[in-house]
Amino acid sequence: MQDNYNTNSKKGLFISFEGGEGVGKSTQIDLLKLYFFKKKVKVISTREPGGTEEGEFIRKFLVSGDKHSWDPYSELLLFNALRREHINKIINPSLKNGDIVLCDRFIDSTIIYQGVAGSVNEELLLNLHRTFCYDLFPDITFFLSLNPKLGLARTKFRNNNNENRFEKMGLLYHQKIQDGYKALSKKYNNRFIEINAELTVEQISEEINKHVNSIIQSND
């Protein structure tokens, strides 16, 4: 099966945010969205798992509860189903409309969490993505890099503490996540931009804005 979605037809810009737990992705997405609003640029923010009404409903079963609720293969299939709907209903229409799409996690999270940490074969992951999710990759991926010990400590102060299934996996698991992202950022260095998440919120935001402006100007 191969769908006829043509990524070359998109007019907008697709920006994803990646990293381990507690790195501050949501905060930076909100700040970048506000930055674009002030510039009167069309922008939407979304997230995975979730994005669509149905995806948000299923999200709670994936990110909360017992850490053994799902095995990595079940997670993989669920994430692909949710991602396909997310692309069809939110991401693709927005990009075709010329909007900038800011997404909290995308395919790279699946490669890292289910692949690197969950030991699912990466070729299987990518084949599912090609077959069912249009082989869509972000134009830019901001990887917020942080020592997992510090990241896990930060999560204790979040408002959504019930969404802590992956945080329960333990430090060794999260070190795998961090190491996996480091390797992935080198593999896809054409779109990955690594940001030191130990900087202040304001410093990180300034760094992101600088990169985004540079990329937008080069595309004009």
The other form holds:
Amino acid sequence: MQDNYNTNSKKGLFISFEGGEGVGKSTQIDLLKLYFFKKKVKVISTREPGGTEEGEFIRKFLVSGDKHSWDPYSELLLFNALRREHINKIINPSLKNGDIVLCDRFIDSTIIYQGVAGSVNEELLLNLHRTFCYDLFPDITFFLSLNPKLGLARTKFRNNNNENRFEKMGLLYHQKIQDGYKALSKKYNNRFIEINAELTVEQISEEINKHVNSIIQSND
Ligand code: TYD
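Switch from the form predicted on its own to the form predicted in complex with ligand TYD and print that structure.
Below: every chain and molecule of the assembly, starting with the one above.
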């Protein structure tokens, strides 16, 4: 597999946000983006599934419709396809430019949703990531941790209600997701930062800013 980009030469900072349904990732991404904007730091925000025009197109098929519509392996290949486009067209060019990239979900979502909850072998999943997605991992991952009962209750108030294929999976599935993230956060404790998503929006945002500041200062 020919690499379009040598990820080792990146200069920017790649920050992902992870967690189960309804944990408030997008609100925190908007707040952090604003924080960087005010500091005149170059920042972009993006998301998966999605991120590029092609990825947003694939997203529609993945997040809506019947919960059993995809075979787990077909689903995994679609996530890899949109991630490769995303890295080639958005993430790596921005990092090479020295920007901060805020990404709503990335490879850890695949490890948890397709791997832990979907029972795809983790080695296979990481092999695909190495082969097609340059083995790119975020520098920092904020895991917004929340009891799935609370998270699912929060999603009821959203207006994009046809994007609910994963939300339809039931509480047992979502408990697996939360437990999976907890374990992953311990395994990758060099880059994972767990945040209690039961705190207020302001408290979470302050905590995230504090971590980001200390990381940026130590990188300077
Ligand atoms: P998202 O829009 O972030 O949903 P939410 O706001 O409810 O967290 O993501 C849509 C769904 O896609 C989410 O339920 C998790 C799933 N997903 C995977 O299963 N694997 C992946 O690799 C990614 C990126 C997302």
